[in-house]
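Only one chain comes next, encoded as structure tokens, the form predicted on its own.
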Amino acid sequence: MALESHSQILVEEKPSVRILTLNRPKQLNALSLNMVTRLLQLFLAYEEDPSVKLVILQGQGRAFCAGGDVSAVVRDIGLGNWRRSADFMSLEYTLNYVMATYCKAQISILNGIVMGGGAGVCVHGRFRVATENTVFAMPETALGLFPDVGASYFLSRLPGFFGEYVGLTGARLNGAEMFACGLATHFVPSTRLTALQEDLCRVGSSDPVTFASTILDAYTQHPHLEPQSAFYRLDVIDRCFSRRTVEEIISALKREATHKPDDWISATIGALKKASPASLKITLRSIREGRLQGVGQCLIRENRMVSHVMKGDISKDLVEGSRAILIDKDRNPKWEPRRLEDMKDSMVEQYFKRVEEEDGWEDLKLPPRKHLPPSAIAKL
């Protein structure tokens, strides 16, 4: 067995696996330039190498990944460099799409954190197994962002309109929450993972995508949801979240209020009102537009949505939301626009454009993937 490090990112090779750990657990895994283009390198390695039959990939500490580094994108847009960061996003939407259209058996461990760019990382791959320990949030529009990372694909696919709520709330779901929407396509105890994983490396010339099921399956139990979950309140979220604009989202939230009177509707009604009015609009027509796109469209729009964000022409909430939580966690950031009614659809429509005036800018190129199976596009 080899243990290979490359610090942030360790590499163990087992006969037909490859296990890959994030390693930053004081930075929640957050994932750096070096992480992305490190397992980017390593998958496409995999892909053409016959021996490796399963990739697992795993997070060190308590979180998965709790994203991208958002403060370093920060920085670089302060410093009047927001291209670097572009260029950084373009890197991990390639990475997000060579997962989504992976030939091989990828399984991430989800025990611990899973937010932003992490769950780019796992909800892409064929196989993702949550724990009690797993918390799962796209929490983009409080900082200023949008759920990016492909998340328009994947949260438009969930059951009735529960992902314009995770989207647009940043609301946290569990492990079991997980498993229950389909995010997470097992659920294993966190005492079984070592045994699992053993397990799983057992993988020989048998069909390696049934092998994995097989085993998944057989460690597989169906936990219970807490009587307060979101989940329950599925036909209240598709009453409410369905509605064409975020405004009347909230009104149609105010009213089911007014019926009776809730902690979980008045909880939800406040995120939608911390969070930033741009990021809100512009997540909703995203999240309704990937309902109609394949996996590569939706990552290529993001692309020129997450430019506009970094270029901050038409709002520079995502510094003053990152200032708010993450450096002078005052979190009370002051958003320009500052109402939703502000928030024009003229000014919408522009993140949804090439950045045509910027010298060199160019929509997101992703690389050709032959000879794919009809299983390695839809995974959701």
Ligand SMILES: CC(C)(COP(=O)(O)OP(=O)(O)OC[C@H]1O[C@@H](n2cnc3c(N)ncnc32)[C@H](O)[C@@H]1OP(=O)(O)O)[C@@H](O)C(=O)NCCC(=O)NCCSC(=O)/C=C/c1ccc(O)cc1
The other form holds:
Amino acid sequence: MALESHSQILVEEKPSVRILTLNRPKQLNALSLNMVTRLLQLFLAYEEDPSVKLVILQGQGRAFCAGGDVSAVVRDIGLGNWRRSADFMSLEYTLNYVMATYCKAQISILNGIVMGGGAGVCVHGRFRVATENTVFAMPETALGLFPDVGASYFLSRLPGFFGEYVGLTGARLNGAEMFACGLATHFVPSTRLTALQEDLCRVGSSDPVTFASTILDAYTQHPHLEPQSAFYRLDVIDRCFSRRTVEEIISALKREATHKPDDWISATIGALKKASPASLKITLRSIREGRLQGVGQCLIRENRMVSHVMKGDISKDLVEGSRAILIDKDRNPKWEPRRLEDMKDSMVEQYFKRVEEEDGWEDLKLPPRKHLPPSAIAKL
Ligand SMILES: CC(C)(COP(=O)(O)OP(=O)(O)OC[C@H]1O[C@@H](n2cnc3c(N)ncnc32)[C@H](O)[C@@H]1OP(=O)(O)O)[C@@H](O)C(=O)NCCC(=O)NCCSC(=O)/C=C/c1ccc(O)cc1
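Moving on from the form predicted on its own, kindly provide the form predicted together with the named molecule as a structure.
First the chain shown before, then all remaining chains and molecules of the complex.
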């Protein structure tokens, strides 16, 4: 067994398995450039190494991963260097793509917080194991960003319009809800994780995917959804979140509330009213376009969108949102534009265009993929 203990990614080498641990627990394992670079390097190397059958990814401490390192982005943008943040995102999306098209089984152990970029490094992999400690969210619209890392691909493939609900409101899901909607493939109580890993490490010469699947099935339990779970509201979610515009979604929710007042609807309307209007509108369009696109196309489109967000040429909400949530923590962002109706269709449209007149800016170029098994892409 080899273990590099000071690194932001710990690597444990078992005979046929590699266990990678995200290791920035004080920052809830928020992904740094160093971590994304190393993960990409390791995943590509393991693909070529016939002795590696399974790759396990987990987090140190109370989080799997709370997202990309937002404080680094805000620092770079503040220094006038938005291109550095945009380049970081390109590398992160390349990692998401390699995971989505990976020819070996990635098993992510989600025993804690999974948010934003943290979802991007697990949901595209073959197996995602939730526990009673899992808290999942795509909180980007509260931050002035939008659910990226291939979220327009995986959210748009959730049942009905649940993905629009999760992506627009930033609603938190527990492990049982992740399992119910398909974001997690298994649910294992945290007390059983050590034994699970030991069994997975016995993979030997059998077919690794079938082996992992059999072991995971043996450990998995059917968790109970709480009675107030959003998953029991799929009918209301479908009625409201299937609307064409964000304004129509809010009106539909308000109509539901007048028929039958309810805390969940009030909280949902409240979350939408608090989020960045620019973020809400580009998020809805992104998820709708994602329904008809492959994972690579989604990432290329999201890379255009995120470059505009970083450049701040249409709205500067990311800097303001990060200030309000992560730096000053006053939770009172001043969005610009302030109202949904001030975020015109023509402004939304600009996010989906290439970044023009910028020296050296290019669309994301995804690496060619060999050994692509038929099961590589559709995992949800
Ligand atoms: C609900 C959380 C997950 C936990 O709350 P908590 O239990 O009260 O813990 P703290 O908020 O005190 O977090 C512990 C520490 O981790 C830090 N942290 C917690 N998430 C983070 C974090 N994504 N980053 C960078 N420090 C963090 C957080 O700032 C804090 O640092 P410090 O104040 O120095 O102790 C809370 O931290 C939170 O809302 N985090 C932000 C979640 C979030 O919005 N995630 C990211 C979505 S956006 C994304 O993934 C990509 C953005 C990105 C875009 C472009 C790029 O170039 C790079 C990245």
